[in-house]
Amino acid sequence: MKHLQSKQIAVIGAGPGGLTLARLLQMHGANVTVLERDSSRESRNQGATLDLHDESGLAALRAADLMDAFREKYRPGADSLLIMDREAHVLHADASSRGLTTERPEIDRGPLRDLLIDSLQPGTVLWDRKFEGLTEIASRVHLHFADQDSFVADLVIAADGGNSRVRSYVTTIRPVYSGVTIVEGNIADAASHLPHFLERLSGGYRAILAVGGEKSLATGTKGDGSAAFYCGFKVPENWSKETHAGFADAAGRLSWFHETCPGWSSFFDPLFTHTNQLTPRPQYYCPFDQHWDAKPNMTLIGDAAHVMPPYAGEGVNMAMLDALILATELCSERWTETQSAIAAYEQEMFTRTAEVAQMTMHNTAMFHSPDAGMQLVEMFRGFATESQALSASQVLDT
């Protein structure tokens, strides 16, 4: 890693993908600084539970030398749920509590991100740097934030989430919008709303997969006592920015519910009169031939690289694996400068991720398609005969 020497790394993007790159960087002696645009590590909610797959979360989480911290936090049982029809009719069980003997143990994304953090040298994450573009000076990269002073890099890695302001920077590809918008919500103290949610969940479940008249509705608990939905239909792109002003109160929240899912049985009436809000995601996937040209000084990991909807679990597992793979193109001593270790790591990026992105784009048609809960039953089945139950996360990465 001869052409890393005395280079400054650029990280944007305080996520699992990014944290997980800076971690491995900085065992090989990297320099390596992280820029995220929240305020500080609690400054926000970091969304529900995921589940790491052993072949790439968990891969690269042995890499960074970090599982015995892993272990301190995951959620046993985390990967147990029941699959639902629009009238709360359970239509399938899955109470699999395999613990981390299972390929795929679950941990809510607030405790990775904390135990990824706690992993790097002090002063690796600068917070409060909301990117605003970028120029080019000689090999340099100046990086520019609002109301802060700007960065110079050699080498910049951007991990930025779906909505990247970097990927313009590497490539005009632009995703292409799914055709289905997540809306969701999180209730803080799950027992004091969700009762009812809690009762049906005993016997170790941990969440609800409900699914019918081309809509889905994952719920999930998490290790705070609070709980997060997601509730996915079909709607023009625009959508979000366009209908949603019912969001503003639970009377509203419901009404719009019910409008949108008719059809759909009062059990799931809580989520939407306990959340403080909704908040609309439409669902993107990158082109799954895209391609670019390696840069010299500038990649993409994660969502920024190749964002998809949740609905095959494959998303911080992708983002992980990146960083994996990437550290290791970068460090290896076969590569005398920085492009080549890049277009290494892009080439086998670009082959990996389009499989992963067309079983996404499958799972989504099947979740938001008429016999969704015949399908969703035929798959766990399935996987169960094999002695592979599926997890709610795995299903839908949250």
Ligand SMILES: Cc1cc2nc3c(=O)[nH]c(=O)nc-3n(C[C@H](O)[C@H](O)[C@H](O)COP(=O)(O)OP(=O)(O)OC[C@H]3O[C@@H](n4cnc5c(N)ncnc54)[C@H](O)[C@@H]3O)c2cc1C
The other form holds:
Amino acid sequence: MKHLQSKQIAVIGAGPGGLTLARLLQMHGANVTVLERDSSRESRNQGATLDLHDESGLAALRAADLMDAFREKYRPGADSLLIMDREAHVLHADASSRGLTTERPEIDRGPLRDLLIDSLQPGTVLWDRKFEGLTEIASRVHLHFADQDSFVADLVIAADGGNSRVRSYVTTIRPVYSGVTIVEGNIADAASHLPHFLERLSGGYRAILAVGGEKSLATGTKGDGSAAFYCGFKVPENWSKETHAGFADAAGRLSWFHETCPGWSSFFDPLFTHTNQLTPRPQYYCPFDQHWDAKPNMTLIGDAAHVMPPYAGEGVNMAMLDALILATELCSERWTETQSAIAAYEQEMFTRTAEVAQMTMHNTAMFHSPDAGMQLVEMFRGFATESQALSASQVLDT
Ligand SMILES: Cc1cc2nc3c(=O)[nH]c(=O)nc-3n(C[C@H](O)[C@H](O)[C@H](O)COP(=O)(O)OP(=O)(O)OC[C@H]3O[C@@H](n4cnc5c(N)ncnc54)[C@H](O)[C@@H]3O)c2cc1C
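Got the form predicted alone; any chance of the form predicted in complex with the ligand too?
Below, the chain from earlier opens the complete complex, with every other chain and molecule after it.
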């Protein structure tokens, strides 16, 4: 990795992709700084539980030598799932089958972020750095932030998520609206506000996925006693930009749910009355054939490179695998210049994430189809058959 010697690397965004990359690069002795928009590591609720896949998210954690930290913070059984129809009838109970517990252990987003930050050299993450633009002067990149001094780097890696502001400096290809928007909610104290949910989840289940009427609703508890949910439905792209006055109070949120999801059981009502807000998140994906020529000093990882809806649970896994592959290429003795390493990473990334994005868009359509319940049950029964041979500790012990 002679080409990186005495170079300053800037990673923009302290999500799972950017932090994993910083950790892997520091293990190889690289000089890396992460610049993050959030004002501090505590400043924002970090969202729901994520499942890490053996061949991607977990592979990156193993390479980062963070499996011990992961074992301390993951949530055994968090993936055990009840699939329901909109009348709250259980269609399928997936407690131990796929071993979503074996191949796909789950961890809350906050603890994952914490373990990655704690693995970095002190002072690696500079908070309160909202990227606004860049200028290239000679071979160096001057990064500009809102209300902060510029930062000068030799290599810039954009890990600033699905609304990446860096992406346009690498490619003119824009993400495409998927046709589905999610509203996300969080309930601080699930035991007080959702006792009937917890009762239904007794027996070791942690999450419910309900589908019906071309809508989906996924909800689960988190390790801190809170619950999160996201409700997916088909609307035009600009729906999220309109003002939703009804979202301001509990009664308005509930009547929005009743209007948007007719025929859904009152079992789901407390989610909408007890969430403190509803956050609209239109879902995008990148063209399956996206491609650009490698730049000498800039690339994209994670959602910034290939945002996709969450219906295959691949987004965080692809972000962390990008980090692993990019770090491996950048630190390989094969390359004498950074551009060749970036090109090798991007070629692999284009092919891999095109396949995953197609599968994700298939699932997105399936979750919001008229016979979603039947198709989901078939899919989960297929998972169970595939993974009967795995023992509960097989993956985590490796
Ligand atoms: C409701 C929902 C549920 C999901 N569920 C799952 C799931 O179950 N499984 C799964 O694998 N994936 C899921 N995803 C997708 C997953 O969250 C993303 O794919 C993953 O977080 C991508 O990681 P990342 O590091 O690329 O980006 P992000 O996690 O988005 O991190 C980007 C970081 O960059 C920072 N940033 C943004 N803009 C700027 C800026 N201008 N300047 C500086 N910093 C900036 C952000 O604050 C953030 O810290 C879900 C997504 C949503 C919306």
